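Below, in structure tokens: the form predicted on its own, a single chain.
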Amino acid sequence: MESRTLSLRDGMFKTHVEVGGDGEPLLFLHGSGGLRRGGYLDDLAATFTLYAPEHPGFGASEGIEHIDDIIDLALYYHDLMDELGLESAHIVGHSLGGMLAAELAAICPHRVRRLVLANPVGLWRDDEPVLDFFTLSPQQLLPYIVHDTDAEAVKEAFAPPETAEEQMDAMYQRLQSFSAAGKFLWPIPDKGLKRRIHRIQSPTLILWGESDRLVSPSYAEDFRTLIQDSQVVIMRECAHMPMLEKREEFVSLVSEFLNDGS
């Protein structure tokens, strides 16, 4: 993977993007915890030309002060696609990135070839509210987002920082990411998607971990009902982080679905 920094809107935004692979373009939109680099990105880049940006206000990307709401963020991503020379692309979004991917597809349907929503937020059920995770420590949050805290893949992905410097950096990155995510998810992640989601025309795959305690799997059927050409796959022994917990299965499901329309 190659790291790039792009300047958008005459320098208003500086965007860090990981790019790699060769094939049909795939835009990966990360969740509230930021872009978690891992083997799943390399796996997807083996089949597609993968673009994995950090949202404004996350990681090395700047310009969150110019974004007021989720619609602003979706429009910003259309600008980013223009800058990358992407008239259209497959889009995979996880959690907050799933909400954003759905907004992108609703606002400008022709730019999204095929859509994958992995444990997305964006809808709301009073009987099963999305977890208010902003006040939880990393240790408190982990059982809500993974199926097995002792699994080797989980231990590797969520290994605690070893040095004091790494601990301080991890705390800063977490604070930065959650501060930015709060702009789109707080106090609840219902920002009107339900009024626009009917505009999505792309074939859509909805993936959900059966053990997700952050966003209940019951939301999968809500998304399926609201998106005309969509299907649901519930992933076993998996929670909110399928690309880390079940890397091979996640990559296989995504790749097969995206290639199905080729």
The other form holds:
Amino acid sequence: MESRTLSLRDGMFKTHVEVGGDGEPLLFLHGSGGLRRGGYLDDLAATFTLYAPEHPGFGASEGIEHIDDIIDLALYYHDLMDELGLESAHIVGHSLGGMLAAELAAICPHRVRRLVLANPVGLWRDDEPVLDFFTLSPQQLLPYIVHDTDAEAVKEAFAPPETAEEQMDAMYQRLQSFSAAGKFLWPIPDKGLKRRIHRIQSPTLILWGESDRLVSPSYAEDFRTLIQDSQVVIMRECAHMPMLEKREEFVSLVSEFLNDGS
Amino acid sequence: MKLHFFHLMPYRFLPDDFAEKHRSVWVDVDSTLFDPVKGHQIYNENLDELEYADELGFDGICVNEHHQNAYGLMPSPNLMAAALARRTRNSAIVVLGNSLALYNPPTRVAEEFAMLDCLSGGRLVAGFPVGTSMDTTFCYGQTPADLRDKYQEAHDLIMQAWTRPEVFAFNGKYTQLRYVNIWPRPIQQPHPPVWVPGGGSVETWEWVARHNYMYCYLSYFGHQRGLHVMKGYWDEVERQGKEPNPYRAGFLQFIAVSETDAQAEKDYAEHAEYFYNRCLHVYPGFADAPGYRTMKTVRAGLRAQFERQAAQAAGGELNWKTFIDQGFILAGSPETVRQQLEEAAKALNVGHMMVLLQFGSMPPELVRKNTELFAREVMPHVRHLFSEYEDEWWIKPLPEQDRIAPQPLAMAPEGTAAGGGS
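Having seen the form predicted on its own, I'd like the form predicted together with the partner chain now, please.
Below is the whole assembly, all chains and molecules, this chain first.
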């Protein structure tokens, strides 16, 4: 993987993107915690030309002050696709990134080849409210987003920072990411996707970990009903972080679905 | 130095096991703990206490805004200020204040403050807080990262609404109005004094100093811990090349006066413990929504926050010795309090001292004692401080002879109702 920094709209945005691999273009959109590096990105890059940007306000990407809402962010991604020279691409979005991917596909259906929504937010049910994860510390949040806190993959991905400096850095990164995420999710992550989602035309895979306690798998059926050409796969012994908890299964489900159309 | 009587209007009847059984006094506080009949009692007692402070010669009486909070029963401080405007004569009515981003449209603040200024004969101090994270982002659902921007836009709209005589259009990001033309307008021209309560954010110091407003730090943790924040503000005032006039600043200090130092502990310890251990029992997840503080402020205070969280985790109940040793409360005989208050005011360089004489579960008799002892035995001895400075941040009321007092009620004799009874 190679790190690239792009400048958009005459320098209003500075965008950090991880790029790698060879094959059909795949845009990966990360969730509220920021872009998690990990083997799953390399695995996807084995089959696709992978683009994994950090959203404005997350990590090294700048320009969140020019974005007011999820529609602004979706339109910004159309600019980014232009800049990357992508007429169209597969899009895989996780959590907040799933909500964003759905908006993007609804606004410009022809630019999205095939779509994967992994544990997406963006809809709301009073009987299954999405967790107010903004009020939880990393330690408090963990049992809601992983199936087994003792699993090796989980312990590796969520190892607590060791030194005080690392802890402060992690605290800062988390505040920065959640501050930006709040622009799209606060106080309730329902910002009108339900009025636009019918426009999605791409074949869509809805992936969900069965133990997700941040956004319940019961939302999978809502997404399926609202997206014309869609199917649901529920992943066993998995919660909100399938690409980290069940890396191999996640990569193979995504790859098989995206390659299905070619 | 000016001395102001500040009231939080706490609910006095939280159970002894409140902190063990409930996660927060604020935001999701258990509604079944509120007894409206006790609410009736509290509001009336507390208004009496504020009115008494006016009678005893306090310069100002202060109310503030909190939501879904068991230690602050004033979602609308303006209602309390309206009640006070009628029965008080001389004190400034200090509303600290209206959290500007929460009013839709924000011209509501310009209107209600103008009403209060007219009603009180020009005695209003207009407080413009951003508001706490609990109040604004959790109770009122504001997006944390937009809050300050929205606040500043609301401020611009309100100031224009007060000062521009013509009808104008306001095309903001958060508020669009075609016809801004508030009616009534404030007595105090060009507008009532603006005080901005802050909590130590870097941008607020810069902004307040640039606008020449008064900055106040409403801390519950006393003058010793307050030094750090006030120093940040004064450094900024100096950086902008402005005079370090103490009247540019206010500070909230808990005070407990009794006959002797020992008697002060007997009188006030349980009520202070009630405040610090029950009223401040706030779920940490509500204290600082991500984005509520700017990343610049976060960066500036990262180490302090990190250490504070570690200290919080260590935790434990707070007691009277901590309150006294760390200066949370200035307590003791009038002589003790006099001396400490003078030192604190000088160290903080604060010309507007807001004193909290009712705290926690303190009942009306004790509030009366504390208020009276403070007004008679302490206040006269510290007023001379900073007399060499001019207070440009103070009210300009109508001359006393031009202020209209409420007429005494014309009680009709029993059975002959004057109001159109049959």
